[in-house]
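Next up: just one chain, as structure tokens, the form predicted on its own.
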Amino acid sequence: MIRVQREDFDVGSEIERLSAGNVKIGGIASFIGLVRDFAGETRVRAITLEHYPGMTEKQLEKIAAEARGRWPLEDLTIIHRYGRLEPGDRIVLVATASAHREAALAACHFLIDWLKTKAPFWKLEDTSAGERWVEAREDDDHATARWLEKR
């Protein structure tokens, strides 16, 4: 399941939905991304995530299809929020379910890395120094690149 939404999500309910009725699942891996209150040395009051409806969901489907092609997954969930979020708010949930933990863990890690660089979201930080658009980070590009080597 892939959702892009403004409202918060309940992690427990989403994990339950992912695994409900599927006794082939032996392991679920998950990642929950949260808004931090600092970016480097600068205090962050809030972030605003923007996206293009329709295009964003299509790109997330492509990323999910890539994960399904690499690992034997029973199912996966990607929920990504948009709008204004404050420190401590949940931004993203990635959960993968497989018969074995190794596939679930690897696919979850892959999805997190690819979402950072390939999902079309733009982040505006409201900081103590004013507003600023968040630029892509070289570390995120390196994390994505290592998966290209593992095809």
The other form holds:
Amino acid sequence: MIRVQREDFDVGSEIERLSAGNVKIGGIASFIGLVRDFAGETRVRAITLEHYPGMTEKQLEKIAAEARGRWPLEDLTIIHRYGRLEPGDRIVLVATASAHREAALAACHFLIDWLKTKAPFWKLEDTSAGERWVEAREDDDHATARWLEKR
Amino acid sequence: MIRVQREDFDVGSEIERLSAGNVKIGGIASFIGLVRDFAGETRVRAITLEHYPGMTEKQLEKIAAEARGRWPLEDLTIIHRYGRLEPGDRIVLVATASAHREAALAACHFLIDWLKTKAPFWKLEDTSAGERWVEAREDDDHATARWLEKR
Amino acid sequence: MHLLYFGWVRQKIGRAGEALEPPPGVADVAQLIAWLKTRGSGYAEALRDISALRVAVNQELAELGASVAQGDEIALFPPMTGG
Amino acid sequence: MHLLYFGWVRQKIGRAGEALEPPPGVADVAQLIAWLKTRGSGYAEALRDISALRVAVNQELAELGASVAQGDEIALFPPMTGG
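Output the form predicted in complex with its partner chain next; the form predicted on its own has already been displayed.
Full complex below, order starting with the chain above.
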């Protein structure tokens, strides 16, 4: 299930939904991204996530299809929020269910790595030093590329 | 937080507890192990987890300390159940919280790999072909050893 | 042609999108960007460093050499920072 | 000495634990296992393949050469299958 939404989500029910009624699942891996109150040395009061409606959903579907092609997944969930979020708020949930723990763990890691560089979101930080756009990190490009080598 | 218990646990509240009030956390990774209804070709009706009270808690504390020594974690949770469990039931929850997603993801993966071979639990399967003890898997030994090489 | 701008591209251009009809010589993304830069200082500033731009044509990521045509939805934006 | 058995070791020996006083010559885990095997067919069967056994002395994993002494808690069990 893929959702792009302004509202928060319920972690427990989203994770439980993945395995409900499917007794072939041996493991569920998940990752939740949260807003931190700092960026480098600067205090962050809030971030505003902007996205590209229409393309966002398509890109998330593509990334999900790529994960399903690489690992034997029983199910997966991606929920990505947009709008203004404050420190401690959830930004994103990725969860993967598989018969095998390695598949669930690897696919979860893959999904969050690819979301970082391939999902059309942009983050504007409201900091003590003013507004600034979060820049793409070279580390994230490497994390994305690593999965291409592993293919 | 480390707990060894017979009862089920609430995934949502356990994961939320990890980040409650800590706005330094950027990511929470988690893994939930579930009872599957098959083992190879055989149908599994239930598994009974036996453990070594006293030593179990010590081993889990050691594994948790190892994870904290390797990655900058803000917090972590391990909950491992024992007793009779049926397909679809949760066995174990591992969750890690860090400022950095790579640390949370790697530590979560590490914890579940080490639990597999270093936590004193034994699993008796009640299958359509009778009772049998789950044997240690060579794959799990490799998964454990991989983290020693990475050290 | 429907243009969309995101992130600091939107901010510097000063609008989220617009319908434009580029002149006949504009057949690919690079030509479109070159033409947009002539439309004002906000455009010139937003589109100055082409290596910092990412492009989608009809909601698919595209290279600078990708063709553009009437009716296309073209989005210009900074590198994505999802997750 | 307090002995504990888990998994199929417990099942084959037919009990979860017992207090025993091994004879004076028993100073390490291997000697303890050798002595236990003389206590009956269940023990012999459970402890036959020493490579399939794991041992904890006072709740810490131990090798076959580890010393054992009066008052120790010694556990014998199959390879662990947690998680």
